[in-house]
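The form predicted on its own is given below as one chain in structure tokens.
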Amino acid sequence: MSMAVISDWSGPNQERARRLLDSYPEKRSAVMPLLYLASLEHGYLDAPGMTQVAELTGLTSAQVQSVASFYTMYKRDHVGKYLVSVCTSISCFLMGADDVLAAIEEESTSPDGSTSADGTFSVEHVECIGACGGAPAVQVNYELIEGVTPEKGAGLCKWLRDAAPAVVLADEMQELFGSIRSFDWGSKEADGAVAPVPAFGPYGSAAKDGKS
């Protein structure tokens, strides 16, 4: 398949576009994986990006914005370089996360559900992240943090401004801003997230050590 259609993304992401549409014996089965490339892209899944994972994969632009709108990880409007998600669900709500919404929400200036000003936060309260006996958990770019409490959830943000990490890494903040973990995590993880995108190696989403 031609690459003509995406000759507006970097030379990297073109090469890894080649990659996923390779792997899969359907190319619309690279759907997913496309999006992720385009919102690193683009900052965020805009329309021609999904209309360019249209053109890849042999699917309509509806069929690709029926995917795009129902995964809420896939960020449709411009997002900040950090996205701070803040789990709200039942057990977090109990041990509350309510709280620590709300410190995060000020010491970023960034409302529930909106993007700072200076474009370096976006915040959002999430459905429940799978780290119930960790709560409250909060994630950064998705790199999990738990047991945050009001007050290391504004040093968070405040670390996160001051220290500009290039990659966030999540046992790096669990020790800083986390207490008390729902497992053992085990061996420390040396990938971190580059962008509001999962950590992925082959999307170039990750990174080592701190080095993008």
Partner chain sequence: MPERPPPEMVTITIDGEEVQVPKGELIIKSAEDNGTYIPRFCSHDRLKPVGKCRMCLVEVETPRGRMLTTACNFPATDELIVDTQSDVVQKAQEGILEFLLINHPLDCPVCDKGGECPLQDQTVAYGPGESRFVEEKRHFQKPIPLSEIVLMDRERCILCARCTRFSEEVSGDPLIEFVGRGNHTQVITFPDEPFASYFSGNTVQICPVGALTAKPYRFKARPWDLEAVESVSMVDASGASISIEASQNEVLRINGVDNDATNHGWLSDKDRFIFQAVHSDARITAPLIRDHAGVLHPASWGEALDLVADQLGSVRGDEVASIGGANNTNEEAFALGKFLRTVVVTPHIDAQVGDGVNPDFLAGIAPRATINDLDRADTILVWAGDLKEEFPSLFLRVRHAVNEMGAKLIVVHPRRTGLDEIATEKITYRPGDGSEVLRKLTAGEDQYASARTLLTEGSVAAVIGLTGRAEDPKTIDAIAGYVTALPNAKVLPLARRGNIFGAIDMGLAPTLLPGRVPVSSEAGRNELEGFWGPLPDTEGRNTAEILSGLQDGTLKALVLVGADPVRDGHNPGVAREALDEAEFIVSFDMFLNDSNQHAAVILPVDGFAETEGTVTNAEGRVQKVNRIAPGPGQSRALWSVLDDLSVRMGGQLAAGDGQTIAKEIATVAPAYRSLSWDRLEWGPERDGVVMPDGDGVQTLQYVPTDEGLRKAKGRLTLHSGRVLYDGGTRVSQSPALATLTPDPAVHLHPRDASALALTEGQDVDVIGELATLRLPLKVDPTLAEGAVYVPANLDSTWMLGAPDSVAVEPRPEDKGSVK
Second form
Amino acid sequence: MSMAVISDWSGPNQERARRLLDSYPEKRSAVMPLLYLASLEHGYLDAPGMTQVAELTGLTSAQVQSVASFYTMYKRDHVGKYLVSVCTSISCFLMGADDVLAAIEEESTSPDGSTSADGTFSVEHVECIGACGGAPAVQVNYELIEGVTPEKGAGLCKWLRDAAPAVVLADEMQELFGSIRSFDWGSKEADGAVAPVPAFGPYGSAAKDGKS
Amino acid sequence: MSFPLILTERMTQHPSDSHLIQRYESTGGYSVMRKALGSLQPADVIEQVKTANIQGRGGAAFPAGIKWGFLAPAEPRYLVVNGDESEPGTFKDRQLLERDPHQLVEGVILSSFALGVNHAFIYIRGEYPKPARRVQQAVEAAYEKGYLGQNILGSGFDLDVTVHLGGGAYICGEETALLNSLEGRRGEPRLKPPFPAVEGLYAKPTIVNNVETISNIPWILENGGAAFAAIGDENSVGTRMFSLSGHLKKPGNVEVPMGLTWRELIYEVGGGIRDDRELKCWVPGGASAPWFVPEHLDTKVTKDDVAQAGSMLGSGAVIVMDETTNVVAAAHRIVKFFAHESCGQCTPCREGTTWLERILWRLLNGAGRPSDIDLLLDVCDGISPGLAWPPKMTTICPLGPSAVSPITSIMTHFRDEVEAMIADSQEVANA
Amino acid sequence: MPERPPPEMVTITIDGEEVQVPKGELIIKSAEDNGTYIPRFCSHDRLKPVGKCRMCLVEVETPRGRMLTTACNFPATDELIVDTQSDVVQKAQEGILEFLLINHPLDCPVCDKGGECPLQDQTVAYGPGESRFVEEKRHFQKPIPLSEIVLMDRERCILCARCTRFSEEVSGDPLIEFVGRGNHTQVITFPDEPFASYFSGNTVQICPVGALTAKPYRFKARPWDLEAVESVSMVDASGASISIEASQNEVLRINGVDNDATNHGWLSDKDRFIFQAVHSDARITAPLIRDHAGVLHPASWGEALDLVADQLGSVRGDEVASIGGANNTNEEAFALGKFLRTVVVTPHIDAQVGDGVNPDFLAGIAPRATINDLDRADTILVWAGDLKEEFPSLFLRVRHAVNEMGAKLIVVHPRRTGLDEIATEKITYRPGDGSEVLRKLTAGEDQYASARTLLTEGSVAAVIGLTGRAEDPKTIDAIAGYVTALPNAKVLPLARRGNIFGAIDMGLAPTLLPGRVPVSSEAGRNELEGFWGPLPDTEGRNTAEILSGLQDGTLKALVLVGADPVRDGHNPGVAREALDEAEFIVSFDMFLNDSNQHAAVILPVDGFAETEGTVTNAEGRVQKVNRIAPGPGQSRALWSVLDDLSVRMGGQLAAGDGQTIAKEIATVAPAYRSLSWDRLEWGPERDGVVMPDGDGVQTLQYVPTDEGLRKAKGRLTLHSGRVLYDGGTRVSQSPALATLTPDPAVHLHPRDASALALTEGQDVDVIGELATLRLPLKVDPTLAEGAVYVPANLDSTWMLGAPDSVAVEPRPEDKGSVK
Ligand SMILES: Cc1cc2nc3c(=O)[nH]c(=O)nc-3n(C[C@H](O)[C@H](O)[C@H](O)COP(=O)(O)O)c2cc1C
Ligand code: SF4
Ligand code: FES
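Give me the form predicted in complex with its partner chain now, not the form predicted on its own.
Every chain and every other molecule in the complex is listed next, the one we just looked at coming first.
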């Protein structure tokens, strides 16, 4: 395996890539986690990132693009610092999610599907994110807040803009801007998201990077 | 109601640290694994799971023991835990993953031991990074303790576990799409046969089970299959996680024994309808399921009773709508979901769901035409001929036909509302 | 190689009628073979089923009642009951068509596919009358180019995945893929990575709608205006079956025809688009005579033929030699050989234009493999040129044998080939070290042990040909000697030029008479003399010897038949001098070239798609080629010109027409006794017939020897490998292909590059005996150490010829400036 192809990746991410390729019986299986790594490295999943993943997994760039474009979470265009995803699926819809979305669009100055001019926010409506008992639900960089009202949604955006947290923590946001939850969340978690890419395990949990 | 909490006991008792290995072990965790690896044969484990008669909790409610029996002998074999949980209304696996990941890991070890599997995968939907972190940490802790890896506790049994994060695609919950996704492909369902138990991951024999299904395994082995089978109803046994949402006073996840009535589930467990309004209808088993109306309140919450009444328990998601609900708008949201999540392979699903969504959108926006009712039903008929339940399918997987459920539901129970909506549009148009 | 056992048969019921079908056969095929056509879009016989368009829905009886299923992926089992006509099925089919049409533009009148579109046809047959879709259709930007050749109109695409499956499964270059999901799915390339596949045209052919179109055909014709004939591609000697389609005497399109024995319906883009050269403005349209000043003037046929007869008659017969004839039909080649041996009376005949492969090997290797033997072999050995570049349709068959039939593959070549990625074993060696490789293989030494095991333990199909132009042709005899000594091996011999095997079988070789009879066989010669009268009794000269004979004056006149030894031979310098020395040269050709620059007379002859006859491929399989357009201007069939010429020279060719010649071939050529055009027309044997067959006899016993195999000499030996899109006349006269010729570089192994202190990308001089080329350097770790790879026959490389060794040096101005 030539790791030279990802020489523009950070050392820890090169190491993560290596471990990911080892975690599966066939290296093609590492495509999806590697796409997250490429997104973390380049801020979003750009063409060079896809080509790097292709070289690591022995696929053509066209094949990697085909996989990436099937999934909604590989963003193939620039994303704001905070990706705000508002669930508008059935349960959240029943509980007024459309109003929450409208409030967030207004406060963040980014209409659904766009990025605010200052690059702070990208706003999108999403299908069910598994928080229906705490509807309406919102995610910021995939960290969840349940029981969001239009006012709290707007407040969330203001807070993100003003406090500009480097690491987004679900527990913190839930306390400030959430209410009813799908279940008792238990103890607080120190891990959070450092980028609009899901932070997880071997490819980028904030705590593991020592960044929190 | 007196019944043991099989899945949620630990997290209820120990809200602060039920996800940590120390707590898991101090409350008896991993002891049944020690026992099984030390003194049981794989066949003994399978026997207990068969005796338990546990139906899969992922949607199809297929008995897990029987499915395990289909696993072909070829090597290697794989176990894949389905944590893609993306069916609107469903959020039970999230709680199990986040709050008691070791219960799942122990279930994976026991199941893998039973099935002769040396590499298991836990596929978690991409939008669940926190549950994925917790599971990853649990897996790492288990490796550190020697519960995973080579020659576990000197038993000669090897097991690796890989946690895999999805990329945002509901269809990857369908087991063969999930396998494609895990192989680094587009999450498109495969043609069946071959079934995964014969040709699954990397074309090798594979068992796919839901998170909740596997989380039950440690309890079953500790207490015996018979104890599990004794809980609940005759044919639907054990407890089950229900995800309650919508216009309820107490939405959220609950673990209850199988066999309550819908009335009990909605009015007692769920606390009744918000602001004490009237119940209009509910989705009994996730967005794919045909809707129930108050006349179904005394139906029992079991696989068979619900099926007989023309719907399914599915993923255990109960979405309740009160009298203020615009059912066309609700149906539109659900259809929109399926159109958005269609993988796009099958012509009827790809084109049909989008078409349905656009017709409903027209209706909602005051441009309905009287012919639209027949058109909607006819498009549905093209996806699911005969509009029966369980559906006949023109498609590879049931996603396409799932989009038919909300439409047949509103046409069956609320046709007058649809007609009124169209009549209003006509009036406005003619005015 | 054992034949596969016949399939087990099962009884199934289709629409109430019981039929016997092979167990496991897909319903769609079982039904079709028994007269019931089930409509389809995604299903294709040569691609794995995906069952995604859902058009082929049928109902089957199961223990749990009737079930809808797709016929394209449902296998036949005993007592299966299938209903293809039920109300549910008909309703479903109507539904699918309506769904497909809601987003499909109704631009049939301007669509290339209009008139031959399954969607159009099936809508008429199974579809609903009118659309109930009042919403706006899906819109995409109009056709976007996927490559230089293929355009994609995404609005028309029905997402059947035929093109993407072809690219991934069959050709192995997945450069077009689905992008997006659900209703937003489209087929497209990666940005800035075009669909640069040698096989891209197949996707256009199998696209069931007009989404993929090929620039050369786009908007050229309406299908109903086209006339078609079946024929054989002449690009290489694999014998790919094609249909040639023309309108008003103009060839407009070539499609692959599914021949079980050869190409499975697939073609390379070269096979598909090279027909453009047929109508090139550069075609010679009248006989040309060169005046004393060297200027060519059009002349009448009578005038030109008088001159040729006069000149050829003015020297002794054995002072005349002939080069070429391998791009002609068997009938033309036969007439040429007969003309040379009986009218001119010369034995100096060579169709190989200097490749120098032992003709006995090409015509007489035994046991000889068929292409289908690849599918039956446990192991395939490819010791030949890069099949992807030189024999593209055979390349696909080797891929098929390996990927679908489970054959193991051993590739022996000086550098990376298109097959390496699926090879079990790869042996890289420096041209000239072939005997060394064979010695190690025989001994099973070190890294050759596993290859040896594969070759000795199961059945082997060996594909043997020259790996490059600079390889000593005797290498082939050495390899053949090794392979024929293996316990269970057959050989598929390879040589370049479309009908080289036919030409040699027709006697266009210095050592062979028609029908694989050695000149040295007195009995064989006598038999032919019984028909033809006295014949030269000595073996003739090969191309190299002909050229030296012209130089030293022992030969005086030369007949060139579609041959260009200057450009196409080993030593352009020698060839040019030899042609300069010749007293008289006549060239039969379609184009002017570097060699017939030296000819006194150039005669225009008909070529591809303009002649009817037979051709023979590498297996010895004879197939029919057909005529659909007349040659341009005064161009004539070669045999008819030779006929006239014979009369003028006091001889008798009695060619009559192609079919008369075919009859004579069957009479005088032992291996071809069973040749008859009737057998090769549409019908059970349209896949062609491997000769000898029936009455035919193989009279040639080829005994391989590796005497005198040249050892590599010099520090760096040349590997002069061919590329698909070369600088040859036909490619450069086909606009669709001409732009695709690669920019050449000289390749060196990293260790050689560093020993010479050369770095990637720098311009270097490749110094050969004849010429020095200045090319950028490519450091190529796949190349054998000690070898220098230069692509052969490009406009900027052909002058190098094929010397054994070359030197690679920095440009003089860079010397000394090296770090
Ligand atoms: C469209 C579709 C989506 C599905 N999504 C899920 C899912 O998110 N989680 C799940 O466990 N099963 C899901 N299933 C069911 C799985 O295909 C499979 O039956 C299940 O994972 C098997 O596990 P079980 O037997 O333990 O229930 C889905 C099925 C379909 C057709
Ligand atoms: S029904 Fe829909 S989601 Fe399922 S395989 Fe077909 S197109 Fe994909
Ligand atoms: S031909 Fe069978 S699904 Fe397309």
